[in-house]
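Only one chain is shown below, in structure tokens, and it's the form predicted on its own.
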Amino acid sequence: MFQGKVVWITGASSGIGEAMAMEMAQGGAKLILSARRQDELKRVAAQSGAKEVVVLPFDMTDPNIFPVMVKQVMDHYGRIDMLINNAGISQRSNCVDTDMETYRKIFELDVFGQIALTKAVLPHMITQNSGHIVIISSIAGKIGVASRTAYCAAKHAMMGFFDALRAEVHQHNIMVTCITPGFIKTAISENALKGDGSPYAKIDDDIKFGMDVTKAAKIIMRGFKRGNKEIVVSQIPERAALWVKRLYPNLLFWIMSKRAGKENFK
């Protein structure tokens, strides 16, 4: 399915980034990996496997170098066949102590970076009439989460997006992805911001016991190729949890409530 496609993956330096890279490689497919860590995307690249891999890194919160960007990766591959908007970052602070700059940070790379950064790939996948943009959302772009509204409130919203723009790219036969992971054992618990902006570098339990990652990528590429618009990739309590959400909302509220206050973010 992924044999000479050309994918592009950004924040491929770590997590489901790293593990997705390593199995569109296996799929045979002809790699763009971004992130800022120039070494720790060479190192991607060199584990890969690859047969053609192109090292691109850049912030995604520099909207103004996408065009540069995209211009490298035509120039190179003469097409995208894949947009993988991986990159992103969270947070673990309550509301009340967030400041208003971090909010707007975890946007800018959360949702802002993401779209403009599909906004430069589009017009190439409409001229070609052929394309597939995939973004990483998670869980919590469909359940509220104590600690996490930054976080929560930038997964919504990439959800509502990319469910709006699948509907206006279908006719040029672009297809749009969403992903939905729970907990998944990433770095994303310790590189996530505390309310002030700094890191929070730590472990939570939920992320140390949650799913491996190279299985996640297992379970999205099995989705990519049946197809689904919407991938979730979660273990039993949160797949759990969105039927709750759905069928008995008032009682899913009552379960975040009592799981709110129980982390320490001093």
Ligand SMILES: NC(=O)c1ccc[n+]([C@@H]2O[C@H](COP(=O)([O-])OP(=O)(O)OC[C@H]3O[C@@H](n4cnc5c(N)ncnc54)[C@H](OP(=O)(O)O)[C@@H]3O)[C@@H](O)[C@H]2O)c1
Given for the second form:
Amino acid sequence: MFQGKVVWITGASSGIGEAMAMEMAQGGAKLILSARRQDELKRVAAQSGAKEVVVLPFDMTDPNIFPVMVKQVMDHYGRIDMLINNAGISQRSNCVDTDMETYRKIFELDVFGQIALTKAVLPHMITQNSGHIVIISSIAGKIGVASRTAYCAAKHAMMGFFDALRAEVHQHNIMVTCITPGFIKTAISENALKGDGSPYAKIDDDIKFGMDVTKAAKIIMRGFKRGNKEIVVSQIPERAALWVKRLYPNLLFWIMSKRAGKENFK
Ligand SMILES: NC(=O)c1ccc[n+]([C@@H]2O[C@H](COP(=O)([O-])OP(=O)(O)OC[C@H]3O[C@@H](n4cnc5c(N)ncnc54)[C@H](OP(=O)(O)O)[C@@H]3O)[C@@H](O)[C@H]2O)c1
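Same protein, the form predicted together with the named molecule this time rather than the form predicted on its own?
Next comes the full complex, this chain leading.
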């Protein structure tokens, strides 16, 4: 399915993006790997064994960078078959302790960066009359989790944006897929921001006992092959929470409040 396809993965220097790069390379895709840390991207590129790979480091919070990066990709490959909007940052702080600047920082990457890159890629996919845009949202894009008000708001926003975009671009033969992972064992909690914008720098229990990241990437690949528009990647408790929210929302809100009482992210 991915043999010879040009696949651009953001946040490819670690975690889910890195694992997706490995799976895509195995599937025969030509890769573009982006994130800020060039050395890590080069490591992933080498380990992936991809036949063709472009390492394209950039900061997704730089508002002027996107058309420049897209031009570089188009000059090299001449097309983009799939964009995986994966770069993201989480949060570990209660609302009352979170600076507005921190809210803006999280939105800049998790929302505006992804919209801006998608907007820069979209005209080329429309010209091609084909393409596949993917976002790595989260179960937090469906359910409110304490100490993650910014992150939940950002991921809910992305679900809304990309559901609406799916309806718009169907006529151009462009597919949109939203991935909703639960807890996956990556550096997400270490890189998460505290209220003052500094890194949380700890692996919390949710992540410590999360799903193995290679397993998560394989589930995502299986979802792509099935043509699913939404792919849930989680262990049983997070998956169950989605059903409880749908069937008994008040019960879910009660459970999430009880869970919040046990956490202290100060
Ligand atoms: N792990 C989970 O439990 C989980 C659950 C649900 C959803 N997700 C989502 O999955 C995605 C990947 O996260 P992960 O779990 O793999 O965490 P991760 O290991 O911390 O990876 C985050 C990636 O984003 C990149 N990034 C961060 N800031 C950036 C910036 N300003 N510009 C460009 N790239 C930037 C990082 O690379 P550099 O530092 O090199 O820039 C890194 O490659 C995120 O969108 C996250 O919200 C994760």
